[in-house]
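Here's a solo chain for you in structure tokens, the form predicted alone.
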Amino acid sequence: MNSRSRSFLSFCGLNISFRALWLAAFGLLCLISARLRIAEARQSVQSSQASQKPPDHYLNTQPGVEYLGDEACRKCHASIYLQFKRTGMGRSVSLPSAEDLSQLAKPVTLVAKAAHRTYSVYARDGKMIHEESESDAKGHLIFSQSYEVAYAVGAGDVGKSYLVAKGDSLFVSPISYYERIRGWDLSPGYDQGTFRGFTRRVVDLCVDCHTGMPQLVAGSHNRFQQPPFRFLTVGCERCHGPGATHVRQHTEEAATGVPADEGPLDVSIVNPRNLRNEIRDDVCAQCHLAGDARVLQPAKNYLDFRPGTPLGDVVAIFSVPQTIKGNHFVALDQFEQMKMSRCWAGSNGRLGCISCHDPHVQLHGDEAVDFFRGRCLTCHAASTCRAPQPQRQATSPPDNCISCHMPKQPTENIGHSSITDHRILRTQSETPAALQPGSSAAVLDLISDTKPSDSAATQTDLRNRALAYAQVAGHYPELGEKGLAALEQAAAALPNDAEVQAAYGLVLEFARPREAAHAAQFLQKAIDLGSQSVEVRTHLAALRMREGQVTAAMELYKQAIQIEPYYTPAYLDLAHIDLLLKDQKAALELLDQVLKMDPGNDAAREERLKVAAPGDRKKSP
């Protein structure tokens, strides 16, 4: 699923069987062992925090330290490696398997009535194929397009989405498999009509968090080197940092018999349990805190983050106050929910994701319930539960803390799925403090969820906050006026920042239509400063057309096409200019290019039918 479509945190625990008395006794022993292990781990962490100051520097946090991949970890950590590979993170992306293909012995057909499209999934020559088609009212085929599935995204616990390749670009298929319905339906984004055809680009959080290490072509937004991912799945180094220094030191130690002088803690590799609370949480937040706006720091990309360093040095994450958003549940919202809980507030920051989750292993069913109940009981006593005994015994299994205090809630941005409510409410009717009148979150301002090392960089904070407002203002009108003011201030204070100039120009174009010429100045400045945005170029091109600068507009559209060859809006707008210039041949060539890339593009097809001579209409792709 996409950058906001999937939660990876996995469960851990033991296999317990109750089919016979001696197995019951053995299960009890395992449960006791698990409780002891939990308590021991908790005491160990507390002892470590009490007796050892977490190191301020790890050797593998430097940008030049190389990532090696999971196989390098397997040599010494085989057991953990095998367990992790069975978790959701360890199965985050895959190639279509023989098992996938075996389920397609009978082709799958999905009719999306609202979109007037039919989708098929079938196997051909050992490959999984996704096909989209449309027919008219008489049943005559209008178009059909099919693609071989390149990658399956997701472990399958909730479902899977699929990626197809067009040249060196990757796109999300319009249809996904959902485990809850054990069937197929439209993919996120396609289900609401935001995207049509195989046109949703794989960008940012989708590949950065679902794959091991994407290899984008420098300066591009959706073009990949081959192979597109250096490591296929999320791996050990995502949480522990690059492993080259650690492997080298321990290899030398084994060869020479001389132990590395590493002190009380091994600083050649990050162990999140030994990190300061806020740095510890950043390890999980890199993917599990989507926020409402994410702004990369200047000259940074997501792969610059190193566990053991502040996430805020790479990306500034902002949230809209809960009093504006209300009670909504979306994927990758758990981190924000946890910080609304009494448990987190009462822990003074000690409670974090790994207080309850062990990302190395995954549990299901009663085993998961027993394990997480044990986690609750490390801080709470069963005797303090206020629920009547019959109610507690009515859960399956009995005394299921999670079912009452952290029930599943349906997500709003991913169909047929739900997430665990991490607000940890005493009762489901309780109103979280963040939603109560008079709370600090009631202020109509964005909440900063990450902090960089240099918190005194006021200009950087101004920049990030302004760009964040640009991302959210369209969804939350309450923030529109404040966002425009922030962008105006940032544009004046940071005249050489291409992103700020671009964002201000784009927002100004819509917020103050009468100032179109002013908006065009900022968009042009962004391009002059090096912006590679195709959106900036197409918006500026439209403004240039309104000014009568046809040649300048055409050049901008051509630049957009060169930067992103599958960006169809630029082709369509350029075709319209050709028609205004009476160059029908050039317009038809552009429209045919669009229909070759995206046969289901209704706008291109309708325009071609209007333009083409009767004898040429049959030649339309």
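No experiment lies behind these values; they were computed from the predicted model shown. Positions refer to the first chain, counted from 1. Throughout, rigid core stands for the largest set of C-alpha atoms superposing within 1.5 Å between the two forms. What changes on going to the form predicted together with ligand HEC:
Relative to the superposed core, residue 395 undergoes a Cα shift of 2 Å or more between the two forms.
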Contents of the next structure:
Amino acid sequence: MNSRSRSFLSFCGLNISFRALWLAAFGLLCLISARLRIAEARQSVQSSQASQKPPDHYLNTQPGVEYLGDEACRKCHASIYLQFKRTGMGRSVSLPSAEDLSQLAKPVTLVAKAAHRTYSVYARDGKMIHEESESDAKGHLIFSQSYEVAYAVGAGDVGKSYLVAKGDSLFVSPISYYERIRGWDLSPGYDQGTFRGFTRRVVDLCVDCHTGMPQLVAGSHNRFQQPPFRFLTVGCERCHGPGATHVRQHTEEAATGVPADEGPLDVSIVNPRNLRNEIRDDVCAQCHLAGDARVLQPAKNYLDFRPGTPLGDVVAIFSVPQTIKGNHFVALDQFEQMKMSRCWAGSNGRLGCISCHDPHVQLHGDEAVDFFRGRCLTCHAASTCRAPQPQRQATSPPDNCISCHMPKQPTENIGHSSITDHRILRTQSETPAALQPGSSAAVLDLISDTKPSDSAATQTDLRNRALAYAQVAGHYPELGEKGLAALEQAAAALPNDAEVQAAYGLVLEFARPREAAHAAQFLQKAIDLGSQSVEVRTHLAALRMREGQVTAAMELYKQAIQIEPYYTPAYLDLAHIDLLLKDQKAALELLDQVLKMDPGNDAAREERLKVAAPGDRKKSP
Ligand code: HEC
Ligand code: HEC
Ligand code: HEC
Ligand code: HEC
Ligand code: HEC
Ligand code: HEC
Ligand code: HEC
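I would like to compare: after the form predicted alone, may I see the structure of the form predicted together with ligand HEC?
Zooming out: every chain and molecule, the one shown earlier first.
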């Protein structure tokens, strides 16, 4: 169902072949020895528990504290500001620049043979244009569509994807730039046909990780206010929390010369360094731990998260256990990898992203090597490494810890990119020292990666788990039975939860086609409870058609179109009904609408040719 979090990780996670490598090295024997070593490591680092920091009470974790944007921090933190703006995160989204355009003096053309389509990128009137077209065997143009690029996503270290706007909605372009080949190619997922043309919705999650502050129209998933992003790039306040209290306090302090009464910690703004391990890591996990399923807590959105509070209060993130993933080709992100490392297990979770990364700087080459070596040496003495000295001195620069223990793996099949091995293995042939805590070879259940502050709330756990199952059901049939049971239980326990009712209805329809009438009840209930889902409406409409309730079905399709004007499946189905009702004119109108917003829609074009009277054919777009 929800393929989104995984599918765009084809660009972001980038670690497919990496995982394959791990799988190849994975065997039962290694598993047992890994467990033994973990137990050993746990004992050896009991003392680090004493360094757990006390719970934190920051003033800017409270709702209502204003966000100010990075410019407000510049005045007093100029050097951090300037450094950060040069990092990948500080450049995570951009408008196509003059430099980008100058490189397009000559248009770039790509041919996707399988799909018979041609793509080009060029500059026109100071804008970057992406174009898709198709010609028939004789070279006659079947369609062509072009869009001005609104935003470039990604700093470009690996590559950039592009967003185009249709009305107030944003869509991903089928063409991306890849640094490794220094050139253009289809975006990840477009060559396999998972996505097509300019029809892939950006959906809320994509912009939540890459932009400073997306401004979605309330209740919508892909419609934005103007401007769509209040702050363009990932910014200071995504890691430090809203800054208004801090800036007010320090501005007053500067004006009066009287220091604020702070005690030992400046509680006006969060410094992740001072947070408890889990909450510290949560700051990074909001964007770096995609998980296999992400379920927002009731009535929450991603921007409700405040650094310094548990991420689990806003979103429940779940992973499919390795035992099941083993049969599938799935990526792992840095979190999952780090938690397999002996450094993490052995330090009792003291190792976190910021043990190694200073998010304000992005270093390159020898500078990076020295920096990271220094980070390793905060916990290890250089002498503990058991590799022979001559070998260690032979790396460039000498004794480069990360070249041996955190090498980069190419990920050839996707994204023309490579990714750093965050499992921190002794040798590459080694089995990772740990599986995720709580997961054992016997567990065939989703693993919960986030904890809310009130983890005693069993109702919400039931709900989130059930919704997570609904998200992974399509990819992991092994979890199907368990998922269906969880959903059934949740649907009964939470009769007023629109999302649960919707998910149960959709999964039921998929898993037990013979119980369609039963599924329809839940889908209807979801709508009655206020669900704004277009999928729920189109699925229910199809069931209504089977029951012969034509008017009800049409009404549902029309609602879907109203909620999401670019949701073409609803137009197509509606056109089919018009044809059944012998209303050719209405059907043609709908098909033309589809082709206008999605000229590459083969189904609509074929249908239109069939429907149109022969004399009418010339007029077809
Ligand atoms: C009027 C000046 C001023 C402005 C504006 C300002 N700060 Fe600060 N900030 C300070 C001072 C002074 C300190 C304490 C000394 C230091 O660490 O430099 C500080 C400390 C911090 C700390 C460390 C807190 C700790 O407990 O370790 C963070 C994080 C921080 N600021 C973030 C921000 C962010 C983010 C913004 C923009 C929203 C911002 N600051 C804007 C003056 C300012
Ligand atoms: C709001 C989302 C968000 C948060 C929070 C976040 N990151 Fe990132 N991070 C990103 C994105 C997006 C990229 C990719 C940027 C690009 O290259 O376009 C990234 C890239 C990085 C990189 C690669 C180098 C770079 O700067 O591009 C590192 C390292 C990194 N993040 C570490 C961290 C750490 C450590 C934390 C927690 C302290 C953190 N991030 C929090 C979104 C986030
Ligand atoms: C869960 C958070 C998340 C989501 C959702 C997400 N990304 Fe990313 N993206 C990242 C992070 C983190 C990185 C940094 C690379 C890494 O982790 O290896 C990244 C890297 C990238 C890069 C490479 C950046 C560079 O500097 O080379 C591109 C391009 C990109 N993402 C595009 C997208 C697009 C387009 C979408 C939506 C369809 C999307 N991402 C959704 C977190 C996310
Ligand atoms: C990706 C997360 C992230 C972003 C974005 C970020 N910071 Fe930080 N910041 C941190 C972390 C983590 C620390 C603690 C670093 C440490 O002590 O190793 C920190 C520490 C600080 C401190 C304390 C002093 C210091 O040098 O450690 C200040 C001040 C600060 N940040 C300001 C800013 C400002 C201003 C911005 C925006 C220009 C910003 N930060 C963006 C994560 C972030
Ligand atoms: C927060 C502290 C910490 C940091 C930082 C750290 N490690 Fe570790 N590392 C540990 C602990 C603890 C162990 C387990 C030691 C034990 O149990 O004897 C470990 C184990 C290891 C092992 C053995 C792995 C295995 O599977 O047997 C290697 C290799 C290693 N670390 C390399 C590194 C490198 C390289 C870096 C820097 C990139 C690094 N570590 C950074 C704490 C850390
Ligand atoms: C033991 C040290 C260590 C820890 C812990 C660590 N990283 Fe890294 N990370 C590295 C190194 C080394 C690189 C490669 C940097 C380079 O080549 O310049 C890297 C690279 C990255 C990148 C760039 C993409 C890539 O894979 O090359 C991202 C994003 C990133 N780390 C995120 C994270 C996040 C998120 C966490 C916490 C879950 C984390 N890292 C924990 C050492 C670490
Ligand atoms: C030339 C590659 C290379 C370099 C450079 C290197 N290591 Fe190692 N390291 C290894 C190998 C190989 C082993 C496993 C040796 C064995 O078990 O026989 C190892 C083992 C280790 C271990 C596990 C020791 C144990 O008790 O089992 C640690 C910790 C470690 N290295 C840390 C480091 C750190 C820190 C650095 C940088 C200061 C570093 N290594 C540099 C290759 C390297």
